[in-house]
Every structure is written in structure tokens, then in C-alpha cells.
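The chain below stands alone and is given in C-alpha cells; this is the form predicted alone.
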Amino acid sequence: MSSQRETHVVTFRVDARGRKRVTLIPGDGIGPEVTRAARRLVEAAGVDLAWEEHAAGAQVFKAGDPTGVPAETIRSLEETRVALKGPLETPVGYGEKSANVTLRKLFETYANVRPVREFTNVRTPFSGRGVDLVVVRENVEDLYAGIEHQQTPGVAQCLKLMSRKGCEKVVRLAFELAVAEGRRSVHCATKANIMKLTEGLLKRTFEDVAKEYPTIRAQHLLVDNAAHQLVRAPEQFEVIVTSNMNGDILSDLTSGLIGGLGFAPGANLGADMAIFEAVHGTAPSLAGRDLANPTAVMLSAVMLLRHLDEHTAAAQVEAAVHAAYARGHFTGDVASAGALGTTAFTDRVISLLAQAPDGWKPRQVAPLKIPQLSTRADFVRVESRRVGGLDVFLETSATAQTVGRALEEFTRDGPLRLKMISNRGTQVFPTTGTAPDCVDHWRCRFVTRSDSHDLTDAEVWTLVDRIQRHFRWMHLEKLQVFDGAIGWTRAQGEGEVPGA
């Protein structure tokens, strides 16, 4: 089903003096302090970049811009195509969308790459286990599409959208990352046993793409098992590719294996855009106090330098950060006794740029090849299709039996028949002998009486017209059959789906 297998190495822009241009977004809370530390370290390593500083996040929201990302910042990113970003404050549970998510979506940075590698002298239950892995998280779709609806006063819906194109891009990048970093295995973590169409799409895509990388060991596992295995034997993993929500959770877990979010760098990568940032938040209680740990942003700068083809400097900076910990230099989040402030810790790292910790094994990293897929919106095309039925979502306080008998009457003489009604995913009509605790949100499934009939819109509206005279409806979903394969799943307790 793959339609394009080309790759390219991301290029970068330069200014009139030949310096590589980078948009710098200091961020909120501790952001300005930790990004300033990373910038100092990059410059100390001898890399002269053309930094273009622009705002995003809390100060932009407070200025009245509901996007959190002003036009001038977007223009800079469009020109430089690369950024180093501090953490941004996001309203929780109300108000504007996350500026972080806005940036990822605007520039289609479809892969969130989060490496973790253990540090000497940062004691965790996993010290000495050789933790060195990367989580590659799909970054723009899944539940993070943010499409939600309040369907009844007491029932909300969130749409989980996953595409073959989105899955293929992130899976291919995960394999290309393994190749670039000399890693031998890629695991794919999904919940395909429960969400067979969405999470199952990622699993099927992974299995298809894996055939093109025969030298890389490819293995699928359920995401709950992945979490279990990560705290039992994290050293078995090298690259884990997963969906957006799962990746958000697993990458925080993996940062905990090495000491916490203060050690977790990240990169948001797209076909022609790269935004590098720490995984941690704004830590407002530490802001302006010279107490923040800049390690995560420093290591994000390492990823930035590799992206800019500054591999020697990247290796020196990464080694110097690890050397600082090996020599017992810490900020207060690691150890209170003898803790250094942000500035002093940065000074120590800079002083170690020409050194590496004992036993340090630098990873030889080749340029990462970014997958290039077709830009067609209809990325997956089929030879045949028909509409095999309709799910109608109703709001009513009536019982399942009352609703079911009425709907059976409405379809007694038409092309559709009522197959079942479910409530929160469990069939309640016809009764299965159980008594679920129901809410006022009912999915009513109608299927065509003939397995060859292609339901028309006129037939849909005829049914809806009959229903709306008696019940309040809020949502319709056509039941699609593509190339003979049904495009829907059964409710808990629902019998066989009619033949396609």
C-alpha cells in the first residue's frame, strides 16, 4: 500500500555571513534560562549560528493572541526551518489550544523523537542497566487532533483519527533513525487488540514497512506490555515507535528511567522542519532563580547540531554534559548537597568540552534521512466501495427496549434493518441478558438488508427524518466497505457483522 519510498537529508538556511539560521524561542518559566545555557554551550563549542529570537506561549496568550504563536514567529520558522525552543505554558482544561501542539501541526512535524541515555552518578533504580533508547512518537494526529464534542449534557466525545499516511511517515522515520544511529531493533507499541482500526492501522503499517529494513529486528508489542517491559528490562529496547497519546506517556516513563524530565531532550521532525526542545515543562516556581537544570535543553541542542551537520561539535557537547555528571557536578534537582545553579553548572560543562567521561562510548550518528511520501490527500485508494449501513447516535432518557422497538418499526419496510443498539460501547438491544448502567447516549446500528446494496444519501435522510420525529439525534456515521473489507468494529456483545 506504500506509494513513495524516497528519503532526503534535511537542509538548512544560512544568512549573508554564511551562518546557519536558527529560530530561538526562549519560552516561559525557566525557558529563557535553560535556552540561554544551551546557546552558551553551543557557542563555546565553536559553532557560530545566526540566532533569531522570537516569542510564543504565555506572553503571547496574555497579549490577546489565542494561537500562542504570533505571525512574526511563524515567518521566522518558515524562513529558517529549524528552531530551538524552551518550554511553553499551556492552559489546562480551558481556553486556548497548546502553543506546542500548534507549532507541531502548523509545520507538520509529524515525528517527536525523544532519546534517553543513563548518566553516571544520577542514581535511579535502573542505574547500570545501560538504558539507551529512543521513543519515536507520532506527533500530529490520534487523539491530539483535539476534535471533541459534547454530545449530550453528560456525554463527551473525542475522535481518535489515525491515517495510513501519518502512520507510514512516523514508522519510516523510526527505521531510518535506527539506521542512522546504528541501532539493531525497532519495536512498535500499540493498543491494536482494543482499537483494531486506529491502533491496528499503525501495527499493520509497521509490519508492511519493516519488510524494507531486513537488517533491523522489528517487533510489535501491546503498549501496556511495553510499559511493563520498560520497568523490567529497559535495556532490551533501542527504538520504540508508537502513536501520539501512547508516545506522550511512554516517553515520560523512559525519562524517569534515567532521572526525570530534566534529562530528556526532544526533536519535532517533519519533511522540511525541525523544532528541538526539552520534554519538561516551565517549572514556574524555579523561574528567574538560576536553579533550573539545563541538561535537557543542552541535549536538545546536541540534536540540533547533528541536524545542522555539526557532528563534531554535537559529540563534544554531549560528552561534556555526561562528563559533568561523571565528575559530580549537579543542579539541585539531582542532589541538594553541593548543588550548582544553572549558570555555574553551564560553566562546568563548558570547561569539560575537550574531555569525556571514563568509559564514554560516543554513538556514531550518520545524517538522518527523512521519509518523503506522496502529498496526495487520497494517499490510500481503493477499487471498490459501498455504504453497508449507518450508525445513528441518539440522546434520550428512554430505555433501550423502548428505543429499539420504535426503531424496528421505523425500518420495517425500508432497505435498512436495526441490527443493535449500544450504550458506551456495549450492546443493550437486543438484550444480551446483562444490565449495563446506561447513559442518555445511544448508538443505533442499521445495516442494509442486502449485502450488495449501496446505501444512498436519500435513504439515509429518509431514515433520519423518521427518527427525528421521535428522538433527538446528534451524530451520523456511515458504515463503509472498502475493497470488500468492512470499515467498522462491533460493540461488546454484538453478533457477527453481515457479509461484505
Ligand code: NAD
Given for the second form:
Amino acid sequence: MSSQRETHVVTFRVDARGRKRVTLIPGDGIGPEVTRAARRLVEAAGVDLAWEEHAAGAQVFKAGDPTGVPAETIRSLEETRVALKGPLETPVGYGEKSANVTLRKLFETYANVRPVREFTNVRTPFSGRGVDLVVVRENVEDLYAGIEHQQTPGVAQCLKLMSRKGCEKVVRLAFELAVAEGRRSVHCATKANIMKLTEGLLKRTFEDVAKEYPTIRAQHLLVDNAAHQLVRAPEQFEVIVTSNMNGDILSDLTSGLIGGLGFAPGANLGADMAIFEAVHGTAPSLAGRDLANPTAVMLSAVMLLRHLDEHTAAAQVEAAVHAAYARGHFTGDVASAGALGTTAFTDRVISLLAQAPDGWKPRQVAPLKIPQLSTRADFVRVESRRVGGLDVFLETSATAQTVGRALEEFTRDGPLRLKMISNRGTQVFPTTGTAPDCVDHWRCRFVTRSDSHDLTDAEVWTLVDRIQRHFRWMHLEKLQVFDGAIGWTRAQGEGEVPGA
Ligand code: NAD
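I would like to compare: after the form predicted alone, may I see the structure of the form predicted together with the ligand?
Full assembly next; the chain just shown is listed first.
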């Protein structure tokens, strides 16, 4: 397995006047109001950025662009490599992909960094616990790769795709973040006990990379336990690295720990791209009414300032936001009585610039070193490999016994034998005594009779040709053995695989 440890500190681009260039995407719903608030605050802190405002989201879809991200926005991002972005709506009924996902994939922002830190006077069941943690969510792979198929009229599948390269990038970034922020521990939350090859890959990568950071305590825990621990004792966590869907859920949970979505900033980071945005969405019921809480985008702007090497201004802005809460200034999501609108709240924060609340300790943050991994597609290479079998997925309303006996008959001669049939992951042939409520979607597992045989495509087609005369098949999966290790998991109830 290959890996390498190289990092770089992101550089930024400047305009003719020497100002750092930033693409500004106001976005939809409350986006224009909260990004305007963040921009005012940055300007009031004395940082003169070259903002390049560009569209993305609902209006772009409605104008007939099915990507939701116009070419001029992409061009600006390609040039500036850094953006502050409002939330984008994916209009239902237009049939388009999410413009957010398009941006993440286009610029390979593989890590989504979501910090939360407790606010004085924002009352939650966790007040006083000192919550101060970061969720680092893998941002482009996993179930969110969007590879879904309707395999029978009643059975759908979503492919959970995870790569060693994707895991290694996000895990290395989590450790580098811990180093940059002076944090002492990194947890990795997975479901490796159930999904041994996908979630297990993240766990194994975490354990490998952790060895290179001996001063940081590295601990794996199952994601269900992570959810439990986050509610029971959130103060024990500093950095949590996790897969895309788990991170999506856990980071909404962690924003709830400190007061809700109005408080949770975020950054989408890639090798040479950084898009800063709040965790929250467009909040349509608040849009255009000067009611939204701009805190999450303001704190996203703090992350942007650090990225642009504006550490003094970042610390001032962060302190001012916390000072506003310490002095009891709130928007309507925190307190109904005396609540301020978006603009008035922003005015108060600006008036408090550089006035840290009592006891406020700014975090000393060093520039984040972004991991640089090989861009080779074959990131992991092996010495030996063979195809040791075949999973054939069938659609039929026949019984497991009928299908099983027929398939045994088709493989009486030849290199393959039927090992078992499973229905939604549980072995149903040969029977193991369980009686699952079967659906018309069968996974039929064939393995080679000999330990050393490398199944050829011609042998695959011979078997499939026999099967298709009797059954409708919808999917084939080769069972691969890499460097002697089997590349598949066993069904519930399935025995060892001799000859793997
Ligand atoms: P949402 O985050 O917009 O709203 C959830 C709840 O939180 C609502 O009650 C809302 O009023 C409240 N809320 C959110 N931000 C707030 C703020 N700044 N101040 C005060 N209250 C706030 O989530 P949703 O309703 O599920 O989604 C609405 C739209 O946003 C959808 O179209 C969704 O696709 C989109 N969305 C976009 C992003 C993004 O662009 N990154 C993220 C999430 C959702």
C-alpha cells in the first residue's frame, strides 16, 4: 500500500492593487443577507479584499443552466481558488443535481471542516461544558457519490464508494488541522464493524496515518457510539474525522450542542481550493426578512481570514462575535424578547471589534498544511491479484431452493461452483435455518473450485449465458483476491471461503 507525507500551505492570488482575491457567492434564501453581514464585518476589521461576486444556485437553474453554477463563476473560482459562499437551494422539480455537490466535485474539496465552540449566554443543555471541537467530514465519496440504481421494480441500490486515496487525504488533513490548532487528540468515527471494507478502509487508514503523528492521541470509535458520546460528554472531543454521510449527520448534531445551525461555520478544503460557508441552508421562511442569524457565516469568514493569512483580523472578528453574545445581543433564533435583526446584530458585532469577552482565550492557529498526495489513479498497487469468483444478482419470484438447485445444475462442470445465495445479505441457500422475508433480488455467489484459478471473462460469459436462459440477471460483481486477501465480505450465515 502506498502513502506519502507531503503538505503545502495554500497560497492566494492578488489583484493589480495587491488585494487578496476572493470569489463571493451570495447564494439563495438568507444567503445574500448573511454573506453581506460577513463582508461588512471583514471590511470593518480593516481587511481590504478584492471580492468578486458571482451567482450560483436557484436563479441559475431557473435561467436554464442545469448545473446551477455558471461558467463565469467557475472561471472566477479557478482564478481565486478561494470563496465565501451562501447556501444554495436545489429547486425541486427542475431535475438538476445539487449545485453544492457540483462545486465540491468540480474542485475536489475533499474535506469539510466544521468547528463548533460554545457561546456565552446561548443557553443549551450543554452550556458550561466547554464544547470546542471540529468535525472533519469526507466530502466527495461514500454514499454521496450519487451512484444509485433501481435493480428490480421493488429494490433500489446506492453504492457506497470509498477509496484509500480519499480516506488518506481526509485523515491526513484532520491530523494536520489538529497540529495547526494545537489540539491533542483526533478521533475517527466509523461503522467498520458492519461495513468492513468501506468504513473499515477509513479505520485502517486512520490507524496507519496516526503512527506519523505520535504526539496526537488517536482513537477510533464506532459512529453510533460517537453520537452517544457527543451527547453524553462532548467536551472529550477535539477533532473527529469521519465519512461523508456520518459526518453530515454528526456535524448537524454538534451544531445543536452550541445553539443550532445559525452558529456552525464550515470550510470545504481541497489541494488548492477553499470554499467557506455555513453549515446551514437557505432557511426560506426567514429569507429577505432581516431575521437570519449571520453568526455561522461570520465565523466562516474567520476561517477564510486565517486561510488568507490574516490572523490578527481573524482573531479580532472571532472575539467580537463572541463578545456580542457575552453582552446579550441575540437574533431571533436565540431569544424572542429584544431580538435583533441581521443588520442590527451585525452593527453590534462591528462595534465590538477587538473587544474580547472576559476570559476569552483566542486559539493560536498556525497555517494549515494541506496534504498533497499522489494524483495517480492507481494510488494503491498490488503484487498479485486474481478473480476468485463471481456474484451474480438475479431478479426472480421463484424460491431460494428452486434458484439454488438450478444454479447447481448449471455449474456441475466448469471452473465455478455455487457457494451460496443470499437475500438482502442473509444466506438463504443452502438453508441455514433462518427464514428472511425475501424479495425478488438474489445475490448468487460462485467461487472457483481451485485456489489458484484466475477466472477468465470467457468463463464468466459461459456461466452468465446459462443463467440468462432461465433467469433475469441485473448485475455482476467479480470477486477479487488482492495480494492473497479476499476483496469481498461474507453474507450473514456464510462460511469461510476455501481457496481465497
Ligand atoms: P436550513 O438550514 O435552511 O434550515 C433548518 C432550520 O434552521 C430552519 O428552521 C431554519 O429557519 C433554521 N436556520 C438555518 N439557518 C439559520 C440562520 N442562519 N439563522 C436562524 N435560523 C436558521 O435547512 P433546510 O430547511 O433543510 O433546507 C433549506 C434549503 O437549503 C434546501 O433547499 C436545502 O437543499 C438547502 N441547503 C443548502 C445548504 C448549502 O448550500 N450548503 C446546506 C443545507 C441545506
